[in-house]
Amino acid sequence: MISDVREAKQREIKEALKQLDSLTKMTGLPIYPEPKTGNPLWSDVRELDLRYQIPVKRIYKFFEKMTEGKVMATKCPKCGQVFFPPQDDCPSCRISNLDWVEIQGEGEVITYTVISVKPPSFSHYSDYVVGIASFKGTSVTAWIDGPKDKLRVGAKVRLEVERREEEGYITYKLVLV
């Protein structure tokens, strides 16, 4: 399924490139107009197709996790603080092997915005909301979803785990509650 929009995206970005470098033939700049506001824009003719990978072994836990539905956290046994996402080690403190907690509950959103211009992998989607939420002093960036006329500052919420089908993997959302 994500090879299915993959590909999608490759011939919608070709076509761009195509016109885009029809215009900067003709124009002698790489510059079009932004197609929703028409608005300048610069296109460098530099191309990054990029995928990276990061090593996870000491916060797979975390992963392990989502697939039954938890968002969990590490905290520090010496000073307290709980990060998120999780990392094993403390900055303050200087130590390894952290604790894991749950995020639980409600929290609360301290800010969001609306994504309109998404990047490539995400355009399939309409607008989407990506918020900030508080769970007692822990802050979670994540997608936000339910009704908009609920959305505001202030809002509760609840984590939630979910497959998201177009990518084909499990991942969190906040929830508006």
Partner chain sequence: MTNVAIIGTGHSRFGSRTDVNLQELAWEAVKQALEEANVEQKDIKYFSVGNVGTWSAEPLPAVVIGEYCNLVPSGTMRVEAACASGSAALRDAYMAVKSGEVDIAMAVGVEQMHQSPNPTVVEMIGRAGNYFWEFENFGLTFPGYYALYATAYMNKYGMREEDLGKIAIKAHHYGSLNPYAHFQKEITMEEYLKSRQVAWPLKLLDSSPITDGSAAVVLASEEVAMKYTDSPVWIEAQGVGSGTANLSRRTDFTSIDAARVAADQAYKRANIDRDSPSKMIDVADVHDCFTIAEVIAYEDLKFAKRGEGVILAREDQTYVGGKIPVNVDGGLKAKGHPIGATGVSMAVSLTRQLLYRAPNKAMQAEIRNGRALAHNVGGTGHYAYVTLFSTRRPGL
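Could you give the coordinates for the form predicted together with its partner chain, as opposed to the form predicted alone above?
There are no partners or other molecules in what follows, just the one chain.
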């Protein structure tokens, strides 16, 4: 669970800070030797917790519809271009307030990979498959779920909305048909 990851991270930070504090107390300096080379490194005493606040007002409908189990794209009423990820401006026609259309039916896997070396913020997952699938020309990047023996370029997939248990938020995935 993401809460376990966060707690583990906090424990790790706490432990590192404790060591740093005791080192500083002992020597008067937050400097420690790098284990491999012995090079003295100043350990930053200032912290920064990065967590962005990303505006989603213009595409809020995408998230609303996802809670109803639908994955939506936008479509320009003038030129017909479909946008996924959805966006509310068509830069070609220079118009806004695009139409919303559901991505439906079967798509085809164009390519995929299996992530083994994960970013720390995904360390609570076992290896996951990320792929790109095309739904009549509209491509979607997402995790691919389903029987591994069916996984190949050209395999058929469907889009599914799920609540990702680990973090508890609703997102979408590709499921092998």
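Residue numbers count along the first chain shown, from 1. The shown structure was predicted, so the numbers you read here are calculated from the model rather than taken from an experiment. Rigid core here is just the name for the largest C-alpha set that superposes within 1.5 Å across the two forms.
**Student:** Quick one: once the rigid core is lined up, does residue 137 have its C-alpha move by 2 Å or more between these two forms?
**Tutor:** Residue 137: C-alpha displaced by less than 2 Å between these two forms.
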